[in-house]
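Encoded as structure tokens, the following chain is the form predicted on its own, with no partner shown.
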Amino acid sequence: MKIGIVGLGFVGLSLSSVLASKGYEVIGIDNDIKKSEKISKGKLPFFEPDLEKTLKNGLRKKLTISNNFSLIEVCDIIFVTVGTPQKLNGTIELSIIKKAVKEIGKVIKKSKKNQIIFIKSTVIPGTLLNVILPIIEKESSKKNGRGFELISNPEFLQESRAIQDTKFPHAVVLGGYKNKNMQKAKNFFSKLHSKTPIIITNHQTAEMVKYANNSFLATKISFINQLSNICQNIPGSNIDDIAKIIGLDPRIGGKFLNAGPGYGGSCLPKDMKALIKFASDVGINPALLNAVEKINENQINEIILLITKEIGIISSKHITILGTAFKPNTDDVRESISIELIKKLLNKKAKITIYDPKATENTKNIFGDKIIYSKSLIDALNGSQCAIIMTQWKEFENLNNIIIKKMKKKIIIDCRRILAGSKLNAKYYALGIGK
């Protein structure tokens, strides 16, 4: 069996690497020539734990990387994993996926195989049948079910654990028609993930599942952050203890109950906005989703209130931001709350120094010479009048009285409660723990 994967971003590169490392013959396609060349040499265009090792293992076996779409003509299965970025009005941008499936249609026109095309890109309900399918049928001169089969196959990967999630997904969702090709698709995934539930549904439901999944996770985060803000004003209360206890209830579960500065990244904010816009378009007022988004947007103000409470006027004050990646073990700063905080502090004329173990270069691409970039934790605190822990990097647990000696004013605001319980010679505030 030969597998083609179109789009070598976070999802596509992880999938290509894992499948090839398992012995499948994989052709990874990306129209970015420089990116393709870099990947073919075993180098990553972004940081993701365990991905480089898995990629190199795949390249040693049966992984081919190219920008030549014609190579997928020989593939039995094709995965589409290109991006669907967000427009200013919240809708998703379909130009990239339209271009990709147009090229796929042209290529499979020449193929004698009955190819299965899986769409893993996140798209709103109706996109496969109303947008993608007509393009493929027009370009290939074939009909769905005869010559090829179009199936929705949403992904649920988490950044910083993409390889684990690719190997062991919590579920496989297949959206399409119940026919022989769907059975082939089910057989493929059954062999690949023998212990994973496989759910077969229609195209629209499978498309909706990804939005339902991410909007629920966002809701849990905003819920616990709302509680965190309440705890902040109750002396002695601790949001982590509350989260741990309610998380033991099997109806609730403990995951995504880590209070903090708000959710970010490439998925949750984008998918929330897209679902809110889609709901409005189909005549529904998504009051709960709007509230979840508003709570997330307001969370940053809680941090600024704490800063102002301690240092007064922010203008000209030297503030250190520890962590700019939206979560640990990634270099991704897309929709990072830390980035938004820096923007707001710069608007207030603060002097900003940042330190992040992995995301410094991506942060430089946003701010250039407007802020200072430190290469170590101790350097980042030199002369600082306030340090704010934004990302839960393991390294930040090492912050101690020796390291904070260089601070001009020893004020620490810990948005992740990494240092809660530590005996620091500083004014210490942990978001969600009442004083």
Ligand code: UDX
Second form
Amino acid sequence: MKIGIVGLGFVGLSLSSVLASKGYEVIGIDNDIKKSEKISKGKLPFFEPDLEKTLKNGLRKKLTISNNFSLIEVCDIIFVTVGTPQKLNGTIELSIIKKAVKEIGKVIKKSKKNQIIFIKSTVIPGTLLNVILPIIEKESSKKNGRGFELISNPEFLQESRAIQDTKFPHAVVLGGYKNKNMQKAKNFFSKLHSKTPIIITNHQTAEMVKYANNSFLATKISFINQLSNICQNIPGSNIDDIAKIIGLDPRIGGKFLNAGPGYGGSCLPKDMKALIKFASDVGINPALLNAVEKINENQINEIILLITKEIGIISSKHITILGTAFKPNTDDVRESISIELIKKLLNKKAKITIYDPKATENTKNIFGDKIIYSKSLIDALNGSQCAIIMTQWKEFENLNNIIIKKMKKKIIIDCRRILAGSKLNAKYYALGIGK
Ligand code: UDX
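Any chance you could show the form predicted together with the ligand after that form predicted on its own?
Zooming out: every chain and molecule, the one shown earlier first.
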């Protein structure tokens, strides 16, 4: 069994590394030459826990990394894992995936194999049958079901736990026609994930599942954030206790109920926008989805309100931002609320110092010399007039009274409630805890 994987981002690189380390012969393709050269030497283009050692293990076995599409001619299975970034109007950019499947079509034209092509990239319902399939059929001069099989296989992995999620997904969704190739696809996945439910459906339902999943997660987050804002106005109330208790109700479930500055990252905000636009395009008023997004966008104002309440005028104040990554254990700052907060504070002429254990370089690419980058928690707080915890890094739990002594004004705003405020010699405010 030879497997081709096109697009080596979080999804594609994790999948290539995991499959190769399990002994499959894998060819990972990325058209970015520098990136593919780096990966072929066992180096990561981004930080992701456990990925480097899995990649190195894969490379020692049967993993080939290249930018040469023609290598996938010999593959039995091809995964498409290229990005579908967001356009300004909320729709997704299809040019990258169109280019990738065009190349795949050309390559499989020459192949005698009846390849199964799995689309893992997130695309709005209808894209496989209306956009991708015609391109592959045209370029390959073959018909779906005869010569190749196109199947939607949405991906649910989370950054920071990409290897774990690739090895043990909670579900495998296969969207396509129920035929012999679908049976082959099912056999492949049941061998790979013997304990995971495999659900077979049609193309458009599988495409929609990804949006349903991510919009539900976003809804949970906006729900708890709205309650958190209410709690903040009930003296003594604590949003974490409320989340823990309602989470015990099996109808609700305890995950994704951490109140905070709002959801960021490369998926949730993008998928919400695409779904809202798609809903409007098909004549549905997405009232709930709009509210979820609005609550998320407003969360940053709650933080600014807290800052203003405590330090007064923001202009020329030394503010420390702890964490710029959109969540812990990643260096990814895409759509990070922390980055948005820094932009807003800079507009108000604050003097910003940041510290993030992994995301400093990516933050520098955005702000250059407009802000100060610290190498440690202590340095970041030296002379600070207000510290704001934005990302739930474990290391920030070390913030203690000795470190706080370095601050000029001892004000801490904890957007993730990771500190025991009552033990700190500081004015401590937390999102979701009523004062
Ligand atoms: C998400 C989906 O979880 C995953 O299934 C999909 O494949 C890709 O998109 P990811 O972008 O890696 O994964 O991040 P996720 O862990 O979902 O977090 C997204 C954002 O929500 C982060 O900014 C995080 O801080 C925030 N979040 C998450 C909360 O504020 N509270 C929570 O309880 C959970």
